[in-house]
2 protein chains.
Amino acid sequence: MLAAERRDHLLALLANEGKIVAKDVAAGLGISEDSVRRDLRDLAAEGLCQRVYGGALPVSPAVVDYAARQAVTPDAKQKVASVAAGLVPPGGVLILDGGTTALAVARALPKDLACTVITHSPTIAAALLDHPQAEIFLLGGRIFKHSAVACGAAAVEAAQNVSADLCLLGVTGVHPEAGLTTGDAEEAAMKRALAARAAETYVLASSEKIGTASRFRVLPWAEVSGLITDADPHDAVIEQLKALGVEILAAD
Amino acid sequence: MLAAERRDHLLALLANEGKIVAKDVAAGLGISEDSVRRDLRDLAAEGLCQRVYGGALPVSPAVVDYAARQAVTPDAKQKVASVAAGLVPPGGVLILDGGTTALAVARALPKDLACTVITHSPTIAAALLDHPQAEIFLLGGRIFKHSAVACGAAAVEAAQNVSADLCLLGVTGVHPEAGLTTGDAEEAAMKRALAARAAETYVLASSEKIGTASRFRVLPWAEVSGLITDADPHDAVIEQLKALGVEILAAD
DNA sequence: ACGATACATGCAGAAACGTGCAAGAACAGG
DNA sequence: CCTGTTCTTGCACGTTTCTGCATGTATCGT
């Protein structure tokens, strides 16, 4: 059995049965559990399944979204979001990325702040509906289900027509050499397009992302104004970033 | 049964029944009460449920509401939405307007329907995230807070670049002479732009809108394929519309 | 106040996990 | 055809996580 064939088999299984039990699949196909686990790990990295103890489950944006809406935002993200929200001046124009941290920023914006928010996330646009003074501009395009944001050519094109004072970007990896990274190429391109349209770009990264890198680069450090994080300011990685000239905004 | 699966099961149970009794679940799934209690403890820690003696309850009434909102949708809109959802063929391209009735349509679409939905409503885009087979295309633009949809020049321009088989339009007034009307000029223009991009246009209108007119005209009857409503087919206004050549799809 | 039930905690066996390693297959270049 | 490289795969190992049970404590209903 070819590796790619196995991969398809797993995805089909996931679609048909709604779950994968590593042990059963290994026994069924006559291969080792290690291979199954490796495949699942890869699929999960690509956002095609959700890895859980014992196997995998389908990525369920509904559940994620549902959980994100109801769950108390983790403390770290909350702190980062508060600091980020403080960067937005009255009357300012903000480009806000998608993702849970950015959503926390949207919620952290003062309810009566008169500003303009440009976003490619329908979730964030919806969250800002109860900010009566905020002008919301939505960037359209094909919705990328994994992270629930508009991506692709149309979205990038739409982004070309806006300009902003500040861009707040969420990423999955923050690494001194690799720069800012994320797990999907389309998303990386979109974030790049957003950052290019703002005078200043600040990155939102809770501490667990510091020192890690994902597959696709978003931006090098030269194009980033600063990093907003709850990580220890004396952390080795943070110190390295400071040496690179990155402004560090501590959230704690 | 996977641990994560069990967790989902608990959340689903919570949403559907509004409560969880640890003992019953343990017996039902054939696992120890300890495991159930541990899961509930974890879920509570994440803010996804409220732990109580003997089991758990939803964190807030809003949670049950979220799952049950489908049912909570006024009956009339629900019926209209069901009929409308039935018009969408597998593989079809649908333009879906904003508004509560259209939202009901989005929810009424079969979860595994492979179709493309084009919308200018971030709310509807978000609601469609849990339709894994649906391709979502979001039309961007300035968000009109009143109805939470993208409107204005940018949105109309974005609409020019798409084409669809079917357009489902919500309106506030349905009148034999006035045609379809709504309360805002920008919205009316946007709806017009959407209808122009689809081969067929059907209007969603629960009975209370029949025979009324708002300030701004959306479309004349000549450009509408049909009307989906729960109003009595023998209603005087409905009869008039039939005479005008409007196809009436009764929802009851 | 009492018994019954639910609970948290610690513990131990089992299962799943990640990692390093080596054997083998696939492949490119000479 | 041979050789070196890369990638895949299964195995072994130590580690982490899960689960059910036992224990003692807290809470509930009567």
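Whichever C-alpha set is largest while still superposing within 1.5 Å between the two forms counts as the rigid core. Residue numbers count along the first chain shown, from 1. The model shown is predicted, which means the values in this text are computed figures rather than measured ones. What changes on going to the form predicted alone:
With a cut-off of 2 Å and the rigid core superposed, Arg51 has a Cα displacement that reaches or exceeds the cut-off between these two forms. With the core superposed, Ala222 shows a C-alpha displacement below 2 Å between these two forms. With the core superposed, Arg192 shows a C-alpha displacement below 2 Å between these two forms.
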Contents of the next structure:
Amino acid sequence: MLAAERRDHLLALLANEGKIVAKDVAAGLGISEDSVRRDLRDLAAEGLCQRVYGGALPVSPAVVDYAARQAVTPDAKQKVASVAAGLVPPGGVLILDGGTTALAVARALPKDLACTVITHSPTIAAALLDHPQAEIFLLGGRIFKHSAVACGAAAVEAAQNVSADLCLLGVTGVHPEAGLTTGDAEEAAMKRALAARAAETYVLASSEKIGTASRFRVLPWAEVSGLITDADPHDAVIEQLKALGVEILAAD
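What's the form predicted alone like, now that we've got the form predicted together with the DNA?
Shown next is a single chain and nothing more.
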């Protein structure tokens, strides 16, 4: 099989099965695993897959920069945000992650809701300035411009000194095996620090992130309370997550 034919075969596997297992592909095509790994390296370099141990997964479309992400499925993000905002009780303390879906959550919070919002996102803090009953606590640190959030040691240390009832966490990849992932190591560490300070953590994920993966793991499924998504409840990945015991809050 020519290299171009192998490439098409691998992309078809990703599209149809949601993953590539290198040893299975090698056995099926009668080639070495090294050849498959080289092909996967080439696809990953083009941004067409995310390499993982033993093979590859679909790459998340949500790893583009903050400005570009605002144009990605805005209606889906609004649906997710509406459900997420409903989880915040009057008088509650919320840790709200950065990102475009979290920004939609901030805007979806009732203007008269008395609550405390802890965030490391200047854009989230600014969006809440017209919520007169919301107390805003902004965690500082080095700004990671790609996501418009504070990251690094100072931000993680600040996060370790707060506590909340609920954390609403954004990720770029949601996969039954790879878990919850994002594209930057320091941002992943910050997300872990935030989630660790809340009694409950729900993940915000519009449907384009379901079944995809990014480079850095944020959390395993055992460490979150549930997933809020507009994905089809009968989607194969959603069914797998349900089988793992993950609570799915449908945003439809």
